[in-house]
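The chain below stands alone, shown as structure tokens; this is the form predicted alone.
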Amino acid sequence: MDERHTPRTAPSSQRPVGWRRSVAALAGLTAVSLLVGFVWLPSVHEDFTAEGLWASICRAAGVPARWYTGGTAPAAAPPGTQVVLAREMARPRDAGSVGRGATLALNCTMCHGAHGMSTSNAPNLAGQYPEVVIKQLLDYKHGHRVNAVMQALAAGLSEQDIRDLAAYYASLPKARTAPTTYDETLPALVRVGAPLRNIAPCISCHGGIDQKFGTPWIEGMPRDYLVAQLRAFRSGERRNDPQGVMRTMARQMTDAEIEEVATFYARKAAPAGVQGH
């Protein structure tokens, strides 16, 4: 055989420097990608449960969880809420329902006040939309909103009890100021939101005019309560907002913005001495 036509491979020491640099760059890029994909990105997700590098690789490859967890897949996070809002929840109730609700509400007065106006760091319920009260009580009852006292109280309520309580609180006079309107000088987040950060204006859902079905009236709510709830939504501690709407908004809010919004709504409390009867 004529060896003149046999291709030869140059020794590695004789290969072009650029080729060696390309291989080194590719190896470096691969290493950085693995670190970002399997170490850094998972670590910044609040709902990520670290199970080691091997588990991360298996998840990325689509391997069934039971193969690398000893046959038991990790428990899925509970859903934020299973309540489906229906217009029927907002229909007026008869006097009997309101009366039964008033009796049941005797267990609620220590925190929510004798007439639904709290003197502690609990939400005001006087005149609250009935579907809001129904949803929150059902979420407490089924563990989708966490509070030791409220969960214990809601656990013993039937669905009829919950509807009666909602009817009673909705029937109470609204001992509060007029609803927020676009004519006021409002904080920016309340009036126009922050579109570039995917924050809708508060008034578009919580306004007395543009109230979105199922969202609470928050005028006059205790300031510390509003701050606590916004922070809970921001951290993901509270998860019972449908489709994660409030978590999406609050996640982008700064501490200063949370304080500003809470202070604005809290200042709209009823004048001193004015209570529902």
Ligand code: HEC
The other form holds:
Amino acid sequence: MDERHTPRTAPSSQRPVGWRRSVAALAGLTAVSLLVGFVWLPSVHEDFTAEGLWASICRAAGVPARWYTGGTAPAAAPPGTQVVLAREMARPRDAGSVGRGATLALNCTMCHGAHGMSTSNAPNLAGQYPEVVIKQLLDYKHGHRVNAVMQALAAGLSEQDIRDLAAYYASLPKARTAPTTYDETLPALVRVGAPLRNIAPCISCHGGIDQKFGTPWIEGMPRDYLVAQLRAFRSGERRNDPQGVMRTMARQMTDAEIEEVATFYARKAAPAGVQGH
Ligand code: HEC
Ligand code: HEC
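To complete the pair, please output the form predicted in complex with this ligand; the form predicted alone was given just before.
So here's everything in the complex, that chain up top.
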């Protein structure tokens, strides 16, 4: 057999010391960089919540939080509404329901006014559509609309209580009638919206041209309340509007526009030429 065909590679025991050192160095370097990248850096990151080594490794590798926390992702913003609006919610109630609602409403007068007309910055409830009162109270009850006072109160209301309260408030007269004419004096956003920015006219849902089921009556609401709600929709702090309908529009609105439409809806007297119905 020819000498040249003999394998030239020496058995590992005979490999030069320098080669073994470089393998050891590479292994060491790999271990250190894994520790730095997957454990140390994630652990000093400001949202590190000390869930242990495994969690830091998973987080660094981009694994979704619920995979390593056993299904409970860290509490984020509250989810949107889970209330399914049903025509049944608007069904007229018997006098008994209205009467029970009136009694329960004694706990609400402090903020919402003696006859559902607020004198503070709480929303008016007089004449509000029953499905709106039901939906909003259920959203507070289940944490889908955030307000400390209302969440605490709604938590103590049964579904029957909520239906009775809604029946009572629906039986009271509304703050004012809606503008129905296509009146030039209405703010543009109220009357025609801003089609290029996907803002539909307010009166196509909130009463005027049309009143869409589940859309609150906002005529005559306190101005500061309207501003606060529109800002909360814009920032996503309030997110219980179905399909994000209000969030999408509010995101496109400037501060000045929010002030303008809020001032309009809160106005004390109907503008000249606007007929109610
Ligand atoms: C301490 C004051 C206070 C009391 C008492 C109170 N509310 Fe409220 N309520 C508020 C405020 C403030 C808001 C607006 C909160 C927000 O920004 O989400 C509100 C919101 C609401 C809404 C949502 C209205 C809308 O147009 O979206 C409903 C419905 C409601 N309250 C019903 C009730 C009922 C029913 C009671 C009595 C059982 C009650 N509230 C008692 C202060 C109060
Ligand atoms: C496509 C229909 C639609 C249009 C257009 C619309 N809204 Fe709304 N709006 C809604 C619905 C639905 C809700 C109730 C969301 C929920 O369930 O919490 C709402 C809620 C609101 C609220 C909160 C009221 C309360 O008491 O909770 C305000 C304020 C409001 N809209 C203002 C406006 C203004 C101002 C415009 C015009 C720039 C407008 N909306 C246009 C559908 C609409």
